[in-house]
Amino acid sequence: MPRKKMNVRNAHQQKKPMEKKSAKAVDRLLGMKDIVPSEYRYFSAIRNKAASLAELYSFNAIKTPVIENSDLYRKSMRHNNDKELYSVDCEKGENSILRPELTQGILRAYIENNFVELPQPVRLYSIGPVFRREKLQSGRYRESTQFNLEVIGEDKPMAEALLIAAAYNFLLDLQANFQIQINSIGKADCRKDYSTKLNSFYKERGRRSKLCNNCKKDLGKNMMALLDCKEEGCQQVLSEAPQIADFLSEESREHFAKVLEYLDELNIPYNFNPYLVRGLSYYNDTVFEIWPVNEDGAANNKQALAGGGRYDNLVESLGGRPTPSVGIAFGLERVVAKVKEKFELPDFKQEVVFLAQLGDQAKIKSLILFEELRRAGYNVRQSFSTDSLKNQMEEAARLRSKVSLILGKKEVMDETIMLRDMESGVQETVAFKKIKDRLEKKVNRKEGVIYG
């Protein structure tokens, strides 16, 4: 049988080696960010500094799950927030999401672990990832890292002042240029009357047409959300809107005035912003944000470095007892981008100086001294959340402090401070303005000033 001739073209194709197709590269998801090694060392350093600062201010670390029940957040997040949440497939019947912020998980842990039985207030801090399917824009990521400080079980305005002071000194140490924005939104009754007035304002001729589509939808439903909108047209209309300060109750006015008074005494600069409300629905009374300041000196309200406020009703709304509280959250990616390569981490291996106080005025003066000593390189510790001198001295002993500085009402009046040698128990009264000179002879410290 004659052989069948092979087509020359086919023969050539059969002899040609097979070419491998390159697999298509899988890109990262929109809104996500890689922290590459060249940047990670800055991120890690600032994260460690945040944890160190939290512990110096007597906050205890807590870690909560990344996945939580969606009901924990749907009751307390912003209006129509479901589109921002990342759902997770878990056990049948469980409505699970990736947490969009840390506060609610911390409060759930506070309730579930019966922290209410601990001495109040309870101070907790946490650092971890959060997830929000937000509108994509520069400097905003759908996965980001939050650093939270929460003071749970404290209704005094000193709590807000302490948190703002901690935030101020944290960013000051990192040599960031920033501006503190602060306002009071009062309580629910105040906001009800204000929302009615605000609704009338926006419905006046020509104003509604300038609003973005989201704000038009919120008209008559969620009036406070209009104040938080960053769209240019909405901001222009807002500049003429009535201010909530005119609707505050006497109680809210007094509380806010006391917060500002404490900040003034601490020499912390701030900008009263009558339209600042924050984007979350659970806040009452004091709210605040920290905005980065650009090279031209203008504050950027679209990429806040941190934000927080008082949330006296949130614990109860999540199933706990009525518990007044206040907190602040930093976006670490934004902080890193703002301050990268401009800081050093302090070394706290020196002998411990413990700062004890009795009374509000002593606490204010102690907080100022605390920052001065910390910046001078001393390993200074305190327990500002504790009023009992006995408990504070027990904490000083636990930390194996070299010396303790004790400031009470009498010392404030006399402009002195008590210095106690913790090993011998010997006490001496020192003029307040000479305490640094006295410590120089008693305690080892890091040479030079840590941050100017």
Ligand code: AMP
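Bear in mind the structure is a predicted one, so any value in this text is a computation, not a measurement. What we label the rigid core is the largest C-alpha set whose atoms superpose within 1.5 Å from one form to the other. Residue numbers count along the first chain shown, from 1. First, how it differs from the form predicted together with ligand AMP.
- Once you line up the core between these two forms, the Cα of residue 358 ends up 2 Å or more from where it was.
- Taking 2 Å as the criterion, residue 409 counts as shifted between these two forms: its C-alpha moves by at least this amount when the rigid core is aligned.
- Relative to the superposed core, residue 389 undergoes a Cα shift of 2 Å or more between these two forms.
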Second form
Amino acid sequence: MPRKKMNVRNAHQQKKPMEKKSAKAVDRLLGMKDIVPSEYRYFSAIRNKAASLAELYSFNAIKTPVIENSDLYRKSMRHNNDKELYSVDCEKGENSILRPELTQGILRAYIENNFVELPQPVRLYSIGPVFRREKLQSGRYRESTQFNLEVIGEDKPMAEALLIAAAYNFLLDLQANFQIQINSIGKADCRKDYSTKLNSFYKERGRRSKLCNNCKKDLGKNMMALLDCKEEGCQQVLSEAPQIADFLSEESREHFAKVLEYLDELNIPYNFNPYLVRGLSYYNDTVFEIWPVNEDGAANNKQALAGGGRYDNLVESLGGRPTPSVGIAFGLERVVAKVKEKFELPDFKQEVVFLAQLGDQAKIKSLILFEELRRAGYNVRQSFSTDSLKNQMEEAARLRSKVSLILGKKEVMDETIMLRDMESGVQETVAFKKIKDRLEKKVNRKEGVIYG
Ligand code: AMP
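Given the form predicted alone above, I would also like to look at the protein as it appears in the form predicted together with ligand AMP.
The complete assembly is shown below, putting the previous chain first.
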């Protein structure tokens, strides 16, 4: 019987067609960005830096889902534009979207987990991706990473001051060149009168013809949005427009003056920008943005590193109790781009200096000292949100601090500070000016390390 002719081609030969024609490469989607290893180094260090600074300022980490119910965002006005939201196919009847910002998810979690029962304010921070189907522009991605700090349940102007201090020190440590823009947009009533005034201003002397198409559409309907437009023609008209400062109520005026006073006391530079409004959003009273400053010294209003403000009505509008709050969001891709050239790896394992305070003046003074010591390379910790000295000392012990520095009313008046050796319990009074010399002999520090 003739043997059947065997097919001797091996597997490799059989797959020959692969060699002839390679598959078409699939590109990443428009507006998306890869963070490749060489850039990830920066990204990851800055992310760690953000988290450790947030913890130092007494914020607790929270992670909320990337997918949320779209009502959460539609209700809160800021992202009410469906075209900007990525909807997700989930269960039938669920209106799921990819979150366009972190704040609303954090507030939903605050309400749902009954954080209102905790001592207020509740300070939360979160780092994670957000998704917006935006118009494509350089430096604007459809997936970006935000770092948010939220102070929930605090109506005092000190909340804004401490929040801006944390944001300022985060960027200062990264040696970024930046400028803080700040304004007050008052309450809804103030904005109503202001919008009427703006409307008549824009209708005067052919100003309308200089506006971009979007602003022409908003005219008469959404006057605050006109102030947020970055188009050159619109900015030109804006430079002569009436300012909201003239429409603020006594209460809003006093609140804002206090915020600025605290920033002055904390030596935090800012630019009062009478036209900063942060779009049509949920904010009231204080609003702020942080703009990168270019080599030539010009602030770039199109690539803000961060933005935030007071949102006293948002928790209530999402179904919670009235809860005055304030928050800020950084775009980490933009922060990375700004600081990339000056990066050093963090290395921070040291003895702890605990800073305790008693009374308002001592709090302000110790916040300034806190920054000085941290920048000098000390691993300095505090509990500014706690007024009781006993609780602060317990925290110092829990952190196994090497020394505690205690600043009370008497010390503020005498320009001294109490230094307590936490191992021996021995206390000594040190002249305030001499504190760094004294610490040098007691606690180790990392010189020249700015990240950690
Ligand atoms: P917003 O809540 O829109 O003010 O965003 C807060 C910060 O996130 C901004 O100041 C930017 O740094 C950053 N950010 C917002 N949108 C984008 C985007 N499309 N691409 C990159 N970064 C963004």
